[in-house]
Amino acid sequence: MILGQIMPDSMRRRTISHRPATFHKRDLHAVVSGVRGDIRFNAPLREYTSFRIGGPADVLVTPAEEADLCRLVRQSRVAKIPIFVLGGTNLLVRDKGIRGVVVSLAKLTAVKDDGDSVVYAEGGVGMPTLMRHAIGRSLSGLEWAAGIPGTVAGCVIMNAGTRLGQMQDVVKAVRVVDAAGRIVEWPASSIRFSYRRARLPRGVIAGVWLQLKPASRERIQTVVKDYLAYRKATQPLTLPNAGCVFKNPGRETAGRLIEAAGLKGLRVGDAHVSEKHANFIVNRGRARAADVIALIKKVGRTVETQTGVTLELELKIVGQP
């Protein structure tokens, strides 16, 4: 999922005009100077996305701690090099990759209780880890996330959800590294949540406070078990994918419209419309981003021709065209 993107105004203009940006290697080295954590130049992003698709990042940084993330943001601002924060799910990285700095929050994984059924989780905490923490303390509110593999920060940005609930139901506040590399905190009341989206000031989500509720551990476990079984039965969880491709248009679901159009099994290269759930595209081995994008266009055109409904993407497509 896309957690956020920090980009100087000059770079925003270049991106809008579709002129590919290039950065000198010495500038990239300057941006990561003194930043603790893992640093990889020309890193293939397919290794970091649930789709197993994506070209290289100029440099991929996994900061060791929040302070390193702040330093990275400050130095990127000085160098006028954009930062893209990688979530991994609900994301398709184009075949030519992402220019500038790509950040993984995989080392920001602390989870702690903060009183009155509040849990604080750093941005890189996986939702399964957070759910186990909540269940262990008999705290309800995250059952809807059963089976979602994304990070806490990514789920906030996407306002991730299922038929059981969504992220906005439990967010109390967020901790953000702003565009200047400073730590700021925003209450949930300042976040504009909508369907599969949350509007926040530009920056990187370093952590989230979640307001949960005491409940029977056995009841929570039963709900989670039942929903995991439902997801396993109805979604292609054994093949690389990025979750639902299209948003549901009103009362009808995108999956039903795609299935009714006879598109299950449609393929471009190794990108296939899932036979199990038509709103999923799966990678059957060597799919490229170009294959997925071509398949998305075919599905969208066919559904619109047959039904008059224009499907809107839930999947985020990023990277150099």
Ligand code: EPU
The other form holds:
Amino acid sequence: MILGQIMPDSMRRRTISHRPATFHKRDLHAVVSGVRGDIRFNAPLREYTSFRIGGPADVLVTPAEEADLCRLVRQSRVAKIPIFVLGGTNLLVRDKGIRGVVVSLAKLTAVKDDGDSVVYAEGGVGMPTLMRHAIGRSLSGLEWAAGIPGTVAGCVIMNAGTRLGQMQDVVKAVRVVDAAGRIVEWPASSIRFSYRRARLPRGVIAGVWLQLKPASRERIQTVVKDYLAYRKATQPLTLPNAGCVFKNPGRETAGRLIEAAGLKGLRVGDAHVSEKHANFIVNRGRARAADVIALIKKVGRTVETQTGVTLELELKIVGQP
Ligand code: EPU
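Mind pulling up the form predicted in complex with the ligand next to the form predicted alone we just looked at?
Starting with the chain above, the whole complex follows.
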């Protein structure tokens, strides 16, 4: 079977695309040949996203080590098959899934100290793990991320952040597998960070150096504890979701605007605007991506009509339309 793929803008940034994006499904076997790790064909991505939504990946690869990631990238370039790196938390994967290779960094989970309050984390390290490491070393700088479930690589790409801070504040450098499958290291100055967005030289983030600073462990723990409690009280963390759906427009907050428009509880299928925080959509069972997209459109249109504010998506929507 020949598969064609046109990548939407939202996907391009985390994709190493090799033109032409048309390939034979059997070429997928060549792409994963010799790559150690988990390899799953027709992998239902709903099992790998925080939203519990998403169609299949042609093949989902979880490389065992950085060298396997390099090999995978190299072989995909030879076969001209696109690669998409699955972040999984601020993401909606469409119902038809993702063509080509989807990579999970879930096995790249090493964390080590690298002198002078610098911590190096491989791309697949979860933010909660990283935070525990920092607390254990009495290092401050990640408190803002308390409760963010994503990987450190995903958080760099998104320039994830909260009221207390953002990724940009702590990234010192990144280690990237470039389109040719080579390791390249880029200082933070080569990354263009903006609100919930980072533009870096093309590639897959294999690891991140974070510049933290020494502080009292008790103080760090207090901030983290208070912040976690705040999020638990104000966000629907017990239901599958993908974090905030819209960016905050200027000084306003999307949550306040959506609530003021009377949209809390609005639903399409099993996709509901959260009653707890209006800028969250929750999956109350078997929501499809199409339901979420229809709901997003309704919310966007209503807020625009009522307030004149056009909400911009924070959530990344990827996959075959
Ligand atoms: N608000 C409402 N109704 C709602 C939700 C919020 O009126 O349904 C009001 C609150 O009462 C408050 C204000 O909006 O006065 C701000 O709410 P909140 O503190 O929850 O912050 P937010 O601006 O809605 C931001 C980030 C969150 C992050 C929280 C907590 C964005 C788009 N959102 O939300 O990040 O967790 O602060 O720091 O930047 C995410 O990025 O995925 C995310 C959830």
